[in-house]
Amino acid sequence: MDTLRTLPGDDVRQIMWRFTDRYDIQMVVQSARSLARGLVARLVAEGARKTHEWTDHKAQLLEAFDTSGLTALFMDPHQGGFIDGPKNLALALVAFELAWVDAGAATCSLATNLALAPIHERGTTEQRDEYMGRCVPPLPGEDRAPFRGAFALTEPLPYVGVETNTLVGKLRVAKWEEGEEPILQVDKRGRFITGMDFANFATCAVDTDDPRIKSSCIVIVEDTDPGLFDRGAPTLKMVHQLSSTRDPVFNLQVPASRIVGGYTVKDGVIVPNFTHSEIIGAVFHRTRVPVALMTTAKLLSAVEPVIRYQRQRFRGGDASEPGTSKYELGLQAKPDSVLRLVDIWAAGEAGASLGFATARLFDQLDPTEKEKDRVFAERGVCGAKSQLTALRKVEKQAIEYLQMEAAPTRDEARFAELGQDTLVRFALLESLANILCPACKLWNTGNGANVMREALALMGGYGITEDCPGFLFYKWTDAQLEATYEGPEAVQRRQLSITMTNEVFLARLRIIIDQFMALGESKPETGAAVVAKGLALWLWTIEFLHRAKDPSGARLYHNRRQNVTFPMADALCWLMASYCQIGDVMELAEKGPENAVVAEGLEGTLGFFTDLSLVQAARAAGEASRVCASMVYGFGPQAAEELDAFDALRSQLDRSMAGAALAKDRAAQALTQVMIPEALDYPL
């Protein structure tokens, strides 16, 4: 039987992550990779991370981002960009490539995009074109420097259990002459703001401190506005040192037209068209995905350095002569080293599958969301709460569409009617995005940081030295910060605890379970049946928790019972990551034979990835089973028939894992034979 010959190349990844037909994205990936393994790697190797200050050494990154095209990636062609349409997958791939070497550089690259994101998502057309146009690098003959930005939030986030009135940044009317545009006073102290050393503008979340302004909003401030634009002291962070981070202070006067999304005046009061929470919700809906993939890149980038270390561990010693097992295989002569590396690789593949699936989903969601907003505007449905109420009314149609899509026969006319309904399409996409987005941010970074520690441990003492190949120690420490970016882990768990009980999502989940059960019967080696059983157990447990009570009579599934809701959110993340991973393996199986490069050696590559998917499925199902058991048995006695039903499902799940250990053995054996380059393609 053929086995994995080489580490997977671009042709394999383009199929699995679905950008084979996107030449523009392939070029962006090559640009990011060249920059990462060139300038970024040199900066790390030369010690640029050893200071909190933003130095000329680090500032080379900005020019490199400009010349490589990464700065303009976020913009549309008419604003100076070069990719038309949604760019979530492109941005995710860039973050992945840069973080393959250093995630601080990736964060630095994304800083201005994050500052522009509120303007991009909710800004007026004039605001979008002005600021995004100013942020692209100058064309030949233009005498200007590119504008750069920072996003100043730092307060607790809405929609996650805290109140929006905890915003400390304030907005007041400074001057408002009859018939003139109001001038606003912005007072804001930022904390841990990325990009402040070189920011020309900042998008600041502020609350109203004036009865003449109705609500919170996000306002744009510039370094040339009258008042104080103090970049503040460098944040003494111990990770991501290739990005600029400071604690700025703003005390500025700006025209009211800087309110993101615009405003109206009603009865002498300035009414922002969007509150800051409405804007942030749209922004973080998307920007969490690249951060999630930063940690995933670390895991997959660790594979090659660890293999190299394991094989060369004993070379140079008297007992290690060329041709001997110790010389050729080193630590890989013993199974434990490669078995543990299989776990790291499998987790990395699952994280990549989950993250890139989410990015692709947002590429579908973006135009649908704009169309949804247009439909609501025509119908006079304004404001987040009104839209939410209106969308709940289409949930039944969305579920009807899902069921018809999965049915062997259906009313085609009705199916087409539902499929063409903008609100139905939006409800379908958003219900899944509301799961995958927090799931990848939570699981990829949180679990990824733990797995990265395992990768470091496989390097022995070498792992914590500065000459450890692949900068693995830096990657492990950086991962701790990525778990907190854009809201700590509790934020993601809080969102999941709400969205994972959405009826549209649960309807989709039931269909996924049926589909994966069928796949598991035809291709048991993929682990599809394991994931299906795991999801079935999770779903049963959710339904049980909604009807069960503890000895005091209190319901088990309740908003405030985070020792119930949060573990169930964690369990779902494991399973969804494995679900996406199997989807990528099936895509490779279907499309691989069509690619001449991939087709050669496909059997071995596909067999290896299939084994990884079964290994990860068994791990994910095991985690979900443990969590579900702790929920069912952990809150006091329950009815015997409930426990019998749970035990039956859990037993089925256990039996579905048959063969997972053998798959791990095969994958480990493959790691002892796979060819790797003579040296890493970036410095030690």
The other form holds:
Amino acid sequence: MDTLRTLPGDDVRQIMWRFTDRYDIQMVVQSARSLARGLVARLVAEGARKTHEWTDHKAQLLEAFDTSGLTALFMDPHQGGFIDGPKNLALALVAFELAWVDAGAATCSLATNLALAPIHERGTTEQRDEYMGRCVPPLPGEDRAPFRGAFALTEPLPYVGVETNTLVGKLRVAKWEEGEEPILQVDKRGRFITGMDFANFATCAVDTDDPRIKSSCIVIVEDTDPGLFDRGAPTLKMVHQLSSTRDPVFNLQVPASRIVGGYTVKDGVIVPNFTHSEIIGAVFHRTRVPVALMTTAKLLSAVEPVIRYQRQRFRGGDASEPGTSKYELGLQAKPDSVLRLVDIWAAGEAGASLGFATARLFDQLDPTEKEKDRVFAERGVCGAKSQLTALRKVEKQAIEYLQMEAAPTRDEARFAELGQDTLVRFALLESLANILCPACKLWNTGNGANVMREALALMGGYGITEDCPGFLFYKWTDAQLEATYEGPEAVQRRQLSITMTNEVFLARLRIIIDQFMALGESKPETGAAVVAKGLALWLWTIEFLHRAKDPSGARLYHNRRQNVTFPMADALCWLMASYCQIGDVMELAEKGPENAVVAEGLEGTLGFFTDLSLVQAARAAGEASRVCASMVYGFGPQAAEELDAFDALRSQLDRSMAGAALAKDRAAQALTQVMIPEALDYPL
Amino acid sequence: MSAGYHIVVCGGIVPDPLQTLEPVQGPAGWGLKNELMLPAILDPWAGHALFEAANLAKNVPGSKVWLVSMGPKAKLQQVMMTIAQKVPFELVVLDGPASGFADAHETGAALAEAIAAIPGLDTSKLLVFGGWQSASRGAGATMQVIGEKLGIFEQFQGVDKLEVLADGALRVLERVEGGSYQDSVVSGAPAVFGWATGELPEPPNNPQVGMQNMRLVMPALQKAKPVKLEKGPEYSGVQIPSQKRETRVVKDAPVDQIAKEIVDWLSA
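For comparison with the form predicted alone, would you give the structure of this protein in the form predicted together with the partner chain?
Starting with the chain above, the whole complex follows.
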């Protein structure tokens, strides 16, 4: 039987992550990769991470981002960019490639994009074109430096942390002459602001401190504005040192046209068109995905150095001669080392599948969201709350569409009508994005950090040393920051605890369960049935938690009962990651034979990835099963018939895992055979 | 020369040298283990030729660069994702083997035929660039064969520098033994240049250049002409050169000490 012959190349990844026909994205990937494995790797190897200060050494990154096209990636062609349309997948892949070597460099690359994101998502057309155009590197013949930005949301010392509801940054009217544009006084202290060393502008979240300004907003400040643009002290962070981070102080006067999204004047009061939380919601929705994939890149990047270490562990000593099993296979002569590596690789695959699926989903969601806003504007539906109420009304239609889509026969006219309805499309996409986005940010980074520890542990003799190949120690510690910033784990769990009971999502989940049950019957080796059973158990448990009470009579599923909602959110993440992973394997099975390079050796590659998906499915379902059992039994006693029903489902889940250990054995065996490059592609 | 040059660069793809390259005999003869699945790069020798060609074209108005490449087109597409970002060129593709075991004469003849068929190519302005050697086709003969087939007898091999003189003549520095150069002047095109390492560093990737090139690269790949080479030489045996590594990891060693050790090793 054929087995994995080489580590998966670009051809395989392009199929699995669905950018085979996007050569613009393929080029960006190559560009980011050569930068990562060249300059970024050299900076890390030369010790650039050992200072909190932004140095000339680190600043080489900025010019490299400019010349390699990464700076302009976020912009549209008319603003000086080179990719038209949504760029979530492209940005996610760039973050993945840079974080393959160093996630701080990836963060540094994305920092200006984060500053621009409020303008991109909710800015006026003029604001978008002006700031995005200025941030593009100069074209040949232009004599200007690219503008760079920073995003200031978080609070001043000593209030360390993200608080999106209460803002300490203040906005007042400084001057407002009759018939002229108001001049605003911005007073903001930031904390842990990325890119602050070289930022020319900052997008700051501020609250109103003046009765003539109605609400909070995000305002743009520039380093040439009158007043104080103090970059502040460097943040003494212990990770991601290839990005600049400081605690700035702003006390400036800016024209009111700097309010992101614009404003209207009503009864002598400046009314920002968007509050800061409305903008932040749109921004973090998207920017969390690349961060999730940074940790995932680390897991997958660890595979090759670990295999090399395992195989070469005993070479050069007196204990083994060439040709002996100990010399050729090293630690891989014993199963434990490769079995553990299978777990790391499987987790990495699942994270990548979840993260890239989310990025692709946002590429679909972006134009639909703009269209939705246009429709609402036409209908006079303004403000987040009004939109939310209006969208609730289309949930039934969205569910109807989902059910018709999955049904063998349907009323085609009605199906087409629903499919063309912007609001229905938006409700469908958003209900899934509201799960996948926090799920990948939470699971890829949190679980990824734990798994990264295992990868480092497999390095044995190298261990926690500076010359540990692949910078694994840095990657492990960096992962903890990724689990923290852009919304710590509790924030993601909190969001999931609300969105995972959305009826449109639950309707989709029921369909996924049916589809995966059918897939599991035709292709049991994929683990689809395991995921289906796991999701069925999770769904039953959610429904149970809504109707069940504890001995004191209190409802189990409640906003404040985070020892119920949060573990259930975690369990769903495991299962959704596995669901996406199996989807990618099926895509490879379908499209692989069409590609001459992938077709060569496809049987082995596909067999290996299928084994990994079954291994991960069993792990995910086991985790979900444990959580669900702790919910059903942990808050008991409950009615006997409820427990019987749960036991029956759980038993079915356990049985569906048949063969998972054998799949792990096969995958581990494949790791002893796979060809790896002769040398690491970036230095120690 | 105001009319510019028509510069054709011949450049194949080779497996990334970081990979383990293990010869194996298959039904079609010798090849490398898992060759199709290994990541590929533009042959480094050809890479120098391409970067020099682009620089020459940039400095001589009216010039144009073509890259003629023979290899499996699926692999070529992957390599182009990087190469197309470096410098502007138009791609001409021959869908054939990139194996190091292919015969240089057959390969050279196929490339010459493809060059001759390029629409609008003015042979009076033609400069044929390529690698003096190759990381796979190391016979060092392919460029000469191409020149002979095209009827170009002004040929220079091991080129490190090409300079356009005021009168339009070309001054060429070719490597000769002992680290010296042969300094020649040729009156102008047509000529063949087998490049050594040239003088230019690898340009950074520029996706905007890439986007421009890819508009022509993708159609070129789609209409790539299949090439079947005649059976080349028969190899009675192939093996990897035996390796002997004596690597030490020494940190913070002074430059003088490193230099001394290298000199001692070279003169030992």
